[in-house]
Amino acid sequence: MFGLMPNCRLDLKKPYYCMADYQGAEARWCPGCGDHAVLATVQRLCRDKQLPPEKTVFVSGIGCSSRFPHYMRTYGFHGLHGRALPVAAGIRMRRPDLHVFVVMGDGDCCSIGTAHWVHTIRYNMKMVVMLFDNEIYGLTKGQTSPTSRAGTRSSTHPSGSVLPGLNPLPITLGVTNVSFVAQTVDWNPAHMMATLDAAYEHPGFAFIRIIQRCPHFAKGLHEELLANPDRTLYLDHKQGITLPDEVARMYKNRARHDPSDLIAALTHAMRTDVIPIGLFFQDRSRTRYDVYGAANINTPPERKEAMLNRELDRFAV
């Protein structure tokens, strides 16, 4: 008898994944924008949780924050200018194997893609979704953006804006279905981290408003944010997003907030007194369409032709 007796096997390593497994393109954004930031912790986080490449898509409108696909080695789908979550809830319906992030831009998201935002986080399908606000349109060379507060000068309002700026925050706690959102800074890398890890692990939709510099278009925009620390409420919870002692003890404006509390998050969310960082709100129990959706995945191209010509025989004459 020839060939492999039945006790032997081959092991094979399981292949550990580092940093440059995942680094794509070299980032064109300019010096100083806080997608650097997002995209290293981003990268991170994918060697943490030693997501295989070939397992992990990004999806992204148009805009600045939208070239993020090109600077990841993994799988990208560059998009339509405000059509990321479309493309990601397809992805996601029909691939649940795949772990799916979409990055999007203030304008991408809170303007020609609003629509599509309010319907997706009421889908509520497992993905991660990162909005890059920085208050302004910078791939198109600063216009003023829905987020842009009043008074921002900007080449469509020279004189400076009329409106207030749109808070996406309190627009996505008050869309029914939703089940996690939480809101972080460029320049702290060790929250964002934690704020990532936190919207990874949801068995959900996972909305981040990450609030982003752009040092050409918003010049100077967060620079007392940067220089006092007291400009900023850290909210605190065991469930919510923890910082290790050493980073948190730099906020001592800190809030104890329950994410489970919706009315609260609204609350906090709705302040201009301060900028919250943390998790508002989080609810693992919401229904999830992509779970309704998949359950015909498996199913044998003849059984779903039967399927289809019984229900078509229904209509017969």
Given for the second form:
Amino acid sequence: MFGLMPNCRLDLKKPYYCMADYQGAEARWCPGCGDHAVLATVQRLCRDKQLPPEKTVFVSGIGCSSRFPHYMRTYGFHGLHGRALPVAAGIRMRRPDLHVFVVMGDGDCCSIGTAHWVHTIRYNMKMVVMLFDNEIYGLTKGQTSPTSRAGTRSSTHPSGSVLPGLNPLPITLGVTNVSFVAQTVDWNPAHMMATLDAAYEHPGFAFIRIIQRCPHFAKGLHEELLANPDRTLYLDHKQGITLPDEVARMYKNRARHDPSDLIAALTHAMRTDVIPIGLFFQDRSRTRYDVYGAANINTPPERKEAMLNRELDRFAV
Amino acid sequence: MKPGGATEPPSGTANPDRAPDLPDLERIPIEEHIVEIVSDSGEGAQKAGQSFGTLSAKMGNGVWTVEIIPAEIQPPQRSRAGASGIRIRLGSGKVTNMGDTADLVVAFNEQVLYSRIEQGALRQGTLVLLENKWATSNMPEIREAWVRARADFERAGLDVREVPMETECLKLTDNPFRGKNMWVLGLLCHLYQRDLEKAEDQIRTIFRRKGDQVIDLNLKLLRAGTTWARTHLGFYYDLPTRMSDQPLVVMNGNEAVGLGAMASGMEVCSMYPITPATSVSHYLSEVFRDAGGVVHQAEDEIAAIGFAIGCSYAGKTAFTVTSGPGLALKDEFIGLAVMAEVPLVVVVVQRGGPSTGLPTKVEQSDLLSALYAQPGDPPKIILAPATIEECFHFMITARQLAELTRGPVIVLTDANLATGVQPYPRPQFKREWLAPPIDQSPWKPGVPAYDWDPETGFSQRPIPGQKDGMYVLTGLAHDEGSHVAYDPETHERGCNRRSRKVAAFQSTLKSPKVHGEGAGDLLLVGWGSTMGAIEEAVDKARKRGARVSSLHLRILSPFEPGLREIFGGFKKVMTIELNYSDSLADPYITPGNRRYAQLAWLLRAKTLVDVDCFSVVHGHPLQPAMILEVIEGELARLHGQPGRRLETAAPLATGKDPSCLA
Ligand SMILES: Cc1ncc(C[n+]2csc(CCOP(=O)(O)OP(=O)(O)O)c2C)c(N)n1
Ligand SMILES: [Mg+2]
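Taking the form predicted alone as the starting point, write out the structure of the form predicted in complex with its partner chain.
Below: every chain and molecule of the assembly, starting with the one above.
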């Protein structure tokens, strides 16, 4: 726990957390599953931000990706399918001192948990929210997900799914009081790291869709994307998610996109010819429900007693 | 005049401010009375009635008020279904329920009276003070309806006196629609010889936000109503009042729940609107923020309970409040709270079901659902307050039990408690009621998150922020360390420890007390809001020599000990409930396949005693007369006489036609 800080200074009084301090149980995801990469990057983020593990909570629903909290050594809440967000909101409401992270699968967030997805965006409470979108139901063995693209052969649609896949980005961007929407891919750790960093620093509900590979049930789904860098559109802006030049150079296909421009964000989000990565939208000044919620957390017992007596006086006969 | 009568004699001293003698008027001595004010919605009958009730409580009468709620928000005027109003039962002693039929009704039009007749709320001889402006309406159909109604009421035996409310109010205001209610309050103040100064104070309180002009006008209306009644009605009621020795508060059950939550130091009320539960949050929304709390109106009931569970997991006390359909949505999370041992208070204000059912009406149909509707084995504590006072105190107990047993505690109230208003002794705040501040000291290294005491199943929980306490809460089967584990021993052990907590709690309980004698012919067993009506009926029957007693259960899971022994003292045991049960007179139904009322079902299983049941789903609170009839029928049959078996689900008052008011 004690040790060198990233700048090689040594501070013996302050605990220094290293990667191992964030590592929980051994991850049981399939080899090649994109979740491994996210886990490693998130652990790095925690290390870089020196988040005290006891002040950090990972909340998830149910699904392969929702096993995530078990693999961290922080507090965790592995709750119900689709219901991570209400729980995370409840944790956040009266505990502004905690760092709250949410992990959801595409079924979790975009199907069973849709109501909470929409409404928690609007609550805009400070937390980092990761949608692990593998376009399939992993844990329950390969059923069609709402985000599965048309024609997906799955255990529920063996001859191909019927409907076009639901694109979560414009929905998220379209919700009133949205404050941060970004997209990244599991196979670019530098971009993922920069995205998580921006999300962590965002004063509000930071929503990241992570395009995630499932080698077992959605084999080869992103092969083309990986093979052809031009299929990725790198959203580039000094207010956005910036990459070191040597990484950014990989992406020939770039667009200057100002993340304060919601309409442009929606236009990019709805593109199907390319996959945009980066920051679609950010507004640091949106109304925050957690600020309202925590305003009176330090009410002393004397005040509670006085209020109760005032009320009893009001009801007195 | 001796106090008591049908109602329990109170402690306290006779009120020295007795009404002055009014020699020119007939004095009618009474020990208790049931008054109703009914109107179209929006005419303020409820406000007048509530003020009258509070005023009467202040003068030292026992009071129970219950709202008469129309089925629609804006029903058409002068419609039978639109009857909106209030019933106030007054007594020289304590009043515990809404009683049977009304003695006096003030009606703002004749049509709303029909619905009271249809509901069996009136009897022959009920005095009706009826607004008579409709008799001279310029619309012929209204005049005709009036004439028809007067004839119907005559035939039904109502004692109708016309009152020129509109004409009198017009002398003071151009908008009698708004002012009539306070004029009526004045009229009632004369009839029951209420202290006018207290009534005026009451008006100043209700209209405090409306400004002096409004207050002045309403004071004038009040005095005018009093003067008119004194000069025109020719009589008054003499109802003894007795000032209580102790300070009292008066409120409805939902306000008591909200106030109890505040007194218990809870910080969060997380809810989604649903009748009849919502008014808990209406009340809290006015005051909670100043008292260090917050009401969260979630996007649905699932989110509401998930949010409360999140708060609780993070060490902050929270409760969620709902009614039947909302409970159904919350069940998956209640199961998680059981499995992962998250303290949580869930208040269920029951209404008629299944499905959307009877949103504004009372039923006690969610007991089995609360107990069993979650997947797997979900041991938990269920409490049921029987009075408005208990609605307050049970919230404090529920929070403490939830934390002690590290799990959900369900508090079952109902629409009758939610809207009933009754005075009770003012609670004396104790600091230990408040939830202690959250523990953020380091967790003892090596102690697992579920360090189950092998005997009691209890364990302490780590709270985020506690160093070295990190664990991942999960709804999957898990071991002491909250590690997911599917092996048979671990799951058996987890289920066993969670169940043991309930048994350990039960071992601290005493046997419940029987009302009446501990042995006899018949024991009635009830739960929840029906206590007042059941005990009143039992008392009346005992006065006539019947060997009947009653037992009221407040803890429904686990049961208090000693029930089988208590039941052994009686020839017959039956529950009295507001939920559905099959009638043995129905086709196909035999004692073997009969679906029993919910408490009866549980008691039969737990005690192996052949507990019978009487239950109805008529949507209104149980009334003493109906229970008395059940008692008499059962006792007659126990003694080998041809006693009528009051069939379940067959309401006593079937007066659809006003002429059968008997
Ligand atoms: C109420 C409820 N319904 C259904 C399930 C079964 N279930 C568990 S995970 C899951 C879907 C998982 O897919 P996704 O959310 O995309 O997560 P992934 O496994 O792909 O990471 C389903 C349907 C459940 N646990 N609870
Ligand atoms: Mg998935």
